[in-house]
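Form predicted alone, single chain, as structure tokens, below.
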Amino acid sequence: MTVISWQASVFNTLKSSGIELVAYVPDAGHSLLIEKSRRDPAIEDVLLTTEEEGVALCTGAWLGGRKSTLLMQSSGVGNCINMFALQRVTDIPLVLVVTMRGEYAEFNPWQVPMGSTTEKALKLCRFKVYRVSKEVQAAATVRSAIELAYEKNIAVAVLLSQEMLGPKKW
């Protein structure tokens, strides 16, 4: 019996949902998704210098007829607040997959303020927000987010709990 990690299941969900572009700032919590995206010739992976570039990139991908997703940490949500206006004004589908920081076993106090307000900030920006705290929920939740965003032309974020990801270590 082969055991597939939740990260591999989420990647398979991205592929089967028609995602053709994955934008990201490097993040340990997304490392497997990033690596699989980089290795897959059917997916264009785009390394960003800042998360807000990803909002514009995903908008452009949609205008060009492609589905995309933006991977980031919860701290990146804070960087994107102004740029989320682009989605709000244009009603273009936008899917975020966010690894949470500032929660379970956080060692870096700088991560706590944004980590504790990520969900509220996204909801204020009119995102539909799903929170995943169990590995078995990850792929199905990401699939639901993609389907909802692209069927209704809305912004949807999936927050992956830090408890699920495990404590960060330096």
Given for the second form:
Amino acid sequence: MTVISWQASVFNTLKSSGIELVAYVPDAGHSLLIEKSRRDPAIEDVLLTTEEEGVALCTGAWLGGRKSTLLMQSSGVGNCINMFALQRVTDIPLVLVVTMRGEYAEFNPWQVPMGSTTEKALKLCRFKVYRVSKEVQAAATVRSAIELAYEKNIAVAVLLSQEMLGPKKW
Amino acid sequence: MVKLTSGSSSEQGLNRRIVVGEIMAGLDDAAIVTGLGSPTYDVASVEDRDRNFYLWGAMGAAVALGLGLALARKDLDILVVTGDGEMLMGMGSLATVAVKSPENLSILVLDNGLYGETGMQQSHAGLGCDLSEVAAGCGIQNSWKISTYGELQEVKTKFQSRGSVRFLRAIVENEELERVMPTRDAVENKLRFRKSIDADGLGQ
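Here we have the form predicted alone; I need the corresponding form predicted in complex with its partner chain.
Entire complex below, previous chain first.
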């Protein structure tokens, strides 16, 4: 139940913040958010084959005048590095919501290298990075990230701590 | 191991700027996204329009960016013009496009089978990878390959018309053409582009 509650409130925040396109790679942590986006006829939901497509997609959406959000896991941030150049040269708003892996109660050591590099990599790419460790902070932080990105034309990432998400469940 | 040498680079091809000119001529109001390298110069050489958005980097971005634009602006026709090398780097985006299948998106790949920007090395397209088959395999039903002007005339109108998303692989000659360089200032390009399609008042 607790997992559902923060995702539902983040989804409501996306809607009330004017987000019209949600791009994603399937992810257990984001599963409810993805499902709600898929079911909402007012949201364009876009299933990506890899996360960097989402950077380009969100850039295109803003060129067309629409706000978007890109959902991914921390491993996906590594896939995006060169594509972030698109945001830097265009000064286009970009909002990432990232579920963290490899940092807490992680059973899979393969998640550790990128998980422990994600925040530093985003900062090197000049993202404003917010960290969320408690469910009650999630929606307000996402709202703040969207406002900042779209008012300042900058890239903002919200990292959802694995401590909050809990161990992976199948 | 057998090394493939056949492919688009050995075929008789079209003049890339004639192809781009013919396609752009039927899409006067369309927004155009160009993949880095020669496609950017080709589109700029035909006409440096306000509704052109030129990529000079972010290799592999062209189709996904065009998709974002197509989904954001269903009132506009969107044309992506890119090369075989750039398309190869963003090949997964063809699967992403097929799932959404926006009716206002046309994708033109100028295929010379070579990486032009880095010194004309053969690409996978030049070594046997058929991008029109890739697009069809991803689920883009309107996928064509052309290598003659007759074929260009045959598919041109279908490619430019709305319907399910369209993919056109044009086999083009390997030739050195004048580099017509549009702005490299992406912020200037963005502002000019957004103003031309009245994007500023949206998404508030």
